[in-house]
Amino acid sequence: MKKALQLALGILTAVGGFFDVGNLATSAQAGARFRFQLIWSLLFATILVIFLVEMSGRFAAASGKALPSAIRDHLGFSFWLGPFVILTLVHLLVLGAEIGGISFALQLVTGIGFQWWAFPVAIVIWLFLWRATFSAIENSTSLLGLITVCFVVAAFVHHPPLHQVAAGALPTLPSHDGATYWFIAVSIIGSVIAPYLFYFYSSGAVEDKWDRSYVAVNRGISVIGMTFGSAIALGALVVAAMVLAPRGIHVSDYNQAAAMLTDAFPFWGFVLFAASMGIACLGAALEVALSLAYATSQTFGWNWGEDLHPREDARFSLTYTVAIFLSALIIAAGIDPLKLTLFTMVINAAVLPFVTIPFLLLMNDRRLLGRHCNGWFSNAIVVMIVIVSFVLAVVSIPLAFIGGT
């Protein structure tokens, strides 16, 4: 029973570590510029990211490590401490952008600027961590998460075009604009495998004390969960297909993508709009802040866990206190927040590399998994990702110049 209700709980979850201002940011814009022929990115991502999600969950149940530590321990300080350095400034971009979405939600609800909610949206992060236990993070936003789901019934209300939908799950070259449209594909692709989200999953799996009698558990947390995050982030794109794109918008700032419901939904859509980004946003945000303060804490052997009194682990308490206090100055300056999602999506594709090539090496790693190290098949679905994440950690940063909105 216990481990059915932690399936239900992971595939909630889903909703706020799959679905969030970066798969919002650029669905709007993919389906608004191209309608549904960015379909394929947004698959191909869910695809490798089911794979990357199960690995760390396996890697987790079945040494009792989460990544961070075990990749200290066991392919040394020194190999880690580059990646980490870059992983920590790619968490607190994301950690902004959260903040952002969540800012502008607010503003679009209140009229008051988003620069003016940074902090006070800051505070509530702050003190959900400080006073939740992992189980309430998880559990609460998750659930209140499920609002998102208005983007796939709105999707099926607009009635769009299945042929043309299945034909954008195919790839095809652009018939025009096409550095942006493959700026919009790498956004995609960095949106859906946010390094983030698979140190905050192996070290959510050690709170939650999984042991190898939990890989079966996260096999169906893994496709299930990232299976219907990702139906979500289409819903919201073919959308945005159907109500911005025959009206010219492109959406270069998240008022224009606030029109997307209310089509569907005329006196609820702009609230649902509003809510389902902020919600989103505030989930993942805990996430972020604290899948950093895992991997830090983890880095340097301090204590950690959200479930201990923060005076057992101040240090860890401490990490997230500031990462959120420096996220938040990025907001309050008033950079815009769909530009610095773009950014940061593309930043995360970039970073691929050095997630990709830790898991290739842990995974194969049979003084810690056992049984349940990688085989062959798994190995060339990690091998092939590592190829792509090379390719757009190459292609990802001139895009960003070329192509970017």
Second form
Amino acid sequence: MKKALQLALGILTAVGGFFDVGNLATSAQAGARFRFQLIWSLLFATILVIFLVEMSGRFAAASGKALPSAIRDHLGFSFWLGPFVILTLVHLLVLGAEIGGISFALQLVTGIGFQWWAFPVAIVIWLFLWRATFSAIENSTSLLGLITVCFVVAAFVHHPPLHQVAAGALPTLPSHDGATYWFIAVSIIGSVIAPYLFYFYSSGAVEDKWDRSYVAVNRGISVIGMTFGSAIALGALVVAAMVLAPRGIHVSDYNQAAAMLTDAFPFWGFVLFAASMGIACLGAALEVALSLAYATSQTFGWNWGEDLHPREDARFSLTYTVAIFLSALIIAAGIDPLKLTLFTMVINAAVLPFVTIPFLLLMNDRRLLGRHCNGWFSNAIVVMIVIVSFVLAVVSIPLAFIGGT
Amino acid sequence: MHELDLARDVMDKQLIDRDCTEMGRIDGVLLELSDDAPPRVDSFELGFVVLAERVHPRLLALLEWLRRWSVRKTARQIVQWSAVEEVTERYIKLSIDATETPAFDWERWLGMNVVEHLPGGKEEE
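Switch from the form predicted on its own to the form predicted together with its partner chain and print that structure.
Shown next: the complete complex, the earlier chain at its head.
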């Protein structure tokens, strides 16, 4: 019974962790510019992320170690230093994008410019992490995050042409704006396979004291949770295709995306969009800030744990504190949240090899994982993911210059 | 575990103290060399300067310069191998109290000078 409850909560958390400002921005742009044609990239990225999240959880359950800790342990400091520095910078950018998302949601509701909200939002995120326990954060944000299901409901309300939606599941070449098409495809993959997801998920499994009996629960969470999360992103893409594309709106700022839900929910649409954006970004911001603190503390072997009092893990607590306020600075400086989000998603895609290569090495350590090592099928998938991540790393930055919106 | 591979089982490993408090990682290993016996593990080192030394001499020079603002009294903490109580896949357990070693200087200073002054930072609250 306890495991069934944890499965349900885990699925909710996975949904919350999946859908964030990156998914919202890239799905809205994909639907608005190419209607259903980019659904394949969302589905492709979802399949990859299911495998990676499952492996992160299986690794933590079988070894008792979170990923950053295991990378330093088994691959050494010299191997980890470069990726650690780069991924720390990426975490700060993603955190900035999430704070930008919440700030923009508040701008929609209050009319006060998003940059004025950056520090109040940072204080709220910090207070959450400073005062709440891990499970309180996990459960509250995931339950509130269910509001994002409104995108799926809205997608059904619009009665999209199902044959066109299904046709979008297969990759096709674009008939116009080829560079933008591939740029958005890469951004979607970067938004789904976000590095923080794996460090947060595996560290959370250690915080929740998972052991080998959780391997099956973990499989359920990763498959069902990521699929549900992807369904919400798909809902946003379909709504954008039905509402924004016919009007020629290309979503060059979040104001244009804000009208997405008003056709389906004339009275509540605007507020639902703001609430969905704000809550999804809040959940993700908490996860990103924790992920950064987990990775830093585990790299240097400090005391860490969201359930400890900040006095007991001062360096861990101050790491997320500094990160939150540094990231808030980016938004307070007035940088456009949508542009920051899209740029960050491309960077996410560019740094993927740093995230995926350790999976290949660690998931085959039989001394550590015993019979929970990767089999030939999982290894074939990881090799494919590593190859894809290298291709994305090479093409993402040039595409941002050629096809960036 | 009867055989220890220094690179695999010791370097970079998580250290915990006698109360299971995480106190850092093994950043360097010191061997004792003698003419008439094989090399023997004498002790290991902890500290940012040890890590910097492994990466690049210039990084070490930068850290040495930054140390003027450090609250840590000993940059290079040396722990004798005789303090090792247990070696497992997950950690190396020591028989010492981490809170009384230089590894905890920053933790203690930040706790007293920063965390305690923030809302909810006092343990008794």
